[in-house]
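Just one chain follows, in the form predicted alone, and it is written as structure tokens.
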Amino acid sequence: MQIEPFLTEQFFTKYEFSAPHLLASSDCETISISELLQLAGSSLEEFGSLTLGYTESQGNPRLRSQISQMYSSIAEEEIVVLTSPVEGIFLAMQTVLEPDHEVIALRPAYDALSNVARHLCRQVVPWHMIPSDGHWALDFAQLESLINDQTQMIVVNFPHNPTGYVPSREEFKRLIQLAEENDIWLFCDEIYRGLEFEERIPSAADLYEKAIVLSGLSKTHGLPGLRAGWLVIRDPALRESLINWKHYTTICPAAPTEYLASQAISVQEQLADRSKQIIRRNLTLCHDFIESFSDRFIWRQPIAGSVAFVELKLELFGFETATDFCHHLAREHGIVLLPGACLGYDDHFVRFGLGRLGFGDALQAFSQVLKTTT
């Protein structure tokens, strides 16, 4: 049985490693292994002494203990260490969903958050973010209307990729309450948590026993090549079933990844602060860029995370869809923007990535293209 094309990854496969100007990357600027170990007070010699045997399927107890301390009320045994963050999406949905179930998934969003569920169950119903004047919003009346007796799971990600939206504490409590009242699993992708510009919202894992939380070190901490991630699962029976599925996929995490993840978590605040400094600088550059071409873009300011979702006035670009424009921009000018259609949304939007040091140069290249085209 075939699964839908993974449009985001297919798009990046075409251009990410050949185009000189990346404007759509969702991760933050990375560092070398040597830099990470030095920051954490470790060494390449210590790393080199690591043996490459099997590891524990649920994850190294010391690492799980470190991860549990990132939450208010989560114990070490409630953590499942992954071989890759995206593995957590597959494992959680494979464990929970049956063919007669329905899932409500926030849109736009990373493809896997909808496509894996759609592969497994009867229907995935989109809960659409609302583009308002200058900002994004959640429509809770819409969400309530979508819940029915077959709804097994609500899928969200906060801080939100790609809009940079974060719900208020009141909104987040309302979401938890709706899930609890209807006895629905809440899958919350929190991989951008820690990149809030203002107050950090609580983790869903600390608020709701039927929350399944995904997180990792790829975005906030700028370590996507490490492939370090984890799930927080408070329900013991679900956790046991999920680990059984893990035995059929990756069996156990990679020992080098676990070691480096442990070092990274020991300096997580320094890594997150570095990322936020880069994002703030790039956000200013992006805002000024949009202002200088205000006739071509509609800007809704992100309030967290490393991405922004920008609407194009396509009639001024000479293209019918953002997808066509993005392919043209990458092929002809070496500039990569991600079309919103890859994220399950209107094909008038593109995603900007704000976490890389090269953002300013890439934005300048984009500016030159716009100045020389009608």
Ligand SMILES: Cc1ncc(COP(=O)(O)O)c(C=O)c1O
Given for the second form:
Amino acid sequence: MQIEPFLTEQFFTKYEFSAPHLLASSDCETISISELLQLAGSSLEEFGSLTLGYTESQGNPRLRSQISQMYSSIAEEEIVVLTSPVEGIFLAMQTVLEPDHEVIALRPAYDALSNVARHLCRQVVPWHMIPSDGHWALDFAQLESLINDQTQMIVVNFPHNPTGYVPSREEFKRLIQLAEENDIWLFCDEIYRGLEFEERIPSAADLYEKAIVLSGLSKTHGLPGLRAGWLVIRDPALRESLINWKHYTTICPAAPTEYLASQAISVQEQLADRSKQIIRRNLTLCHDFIESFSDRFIWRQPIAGSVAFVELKLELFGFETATDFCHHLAREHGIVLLPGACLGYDDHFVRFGLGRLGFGDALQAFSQVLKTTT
Ligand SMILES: Cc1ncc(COP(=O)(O)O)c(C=O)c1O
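Show the same protein again, this time as the form predicted in complex with the named molecule rather than the form predicted alone.
The complete assembly is shown below, putting the previous chain first.
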């Protein structure tokens, strides 16, 4: 059975491991296993003594207990440890959705958040982010108009990839109230949580019983190669059905990943602070860069996260679409920017990724290209 192309991953597959200048990555700078173990007060020797038997399907209880403490009111048994964050999107939607259901999904979005739902049910209706003057915005009147009797799930992601948007507390309450009043599941992808520059709103898991919350260590903590992710599911029946689906996909988490994830969570603040320091520096560089080419770009400030979504005045680039421009930039100049079309949005936006140490050099290379070729 076919599913829509995973455009973001297909784009990165082409260039991520060959292009020298990565300007679009959503993960933050990583560290080595030795560095992680040292930071957490463990050792390679202790890691080496781990045995490689099967692990518990729902996840190691100690790890689940550590994860549950990242929330205010969540118990260990409400956590399901995954074999990767992205697996959680597949499992949750596969478990909840039926062919006659409708889903409302925030757009733009990481592909899987709308494509998996579209594969499974009648319709995925986009809830469009609004590009306002200098910032992004949510349109609640639009959301209210999209809800109907068939709506089974609302899919959101905050802090948002790619705009860096986070709702205010009032907006988040309104979203949850709408879901609650209409008895709708709220799938809230919180994988960039912890990368707020100002206030952090509560997790949806702590506010709503029918929230399904996705998180993991790939972005905020800079450990995407660990493939550590989890879902928070408070509804016991849903949790049981989802774990049944999980027996068909990955059975149980990888033992080395669970060990290292536990170490990482024990030093989560240090890892997140390190990522935020890098992002803050790069955000200033990015903002200054856009200012210096303000005739060609439109900037909307991200509030949180490791990415920014920037509008191109395409006519000044000499390309019909951002996709054409990004392929050209990667092929001819080894600079990787992600076209917004991969994230289901208008093809005159690009995503910048702010979490990597090489961002400044990559931006310098991009600057050179803009000065000399367009
Ligand atoms: C919003 C969002 N959710 C989930 C994922 C999946 O994370 P992972 O690649 O670590 O499985 C990503 C990855 O880019 C993402 O941006």
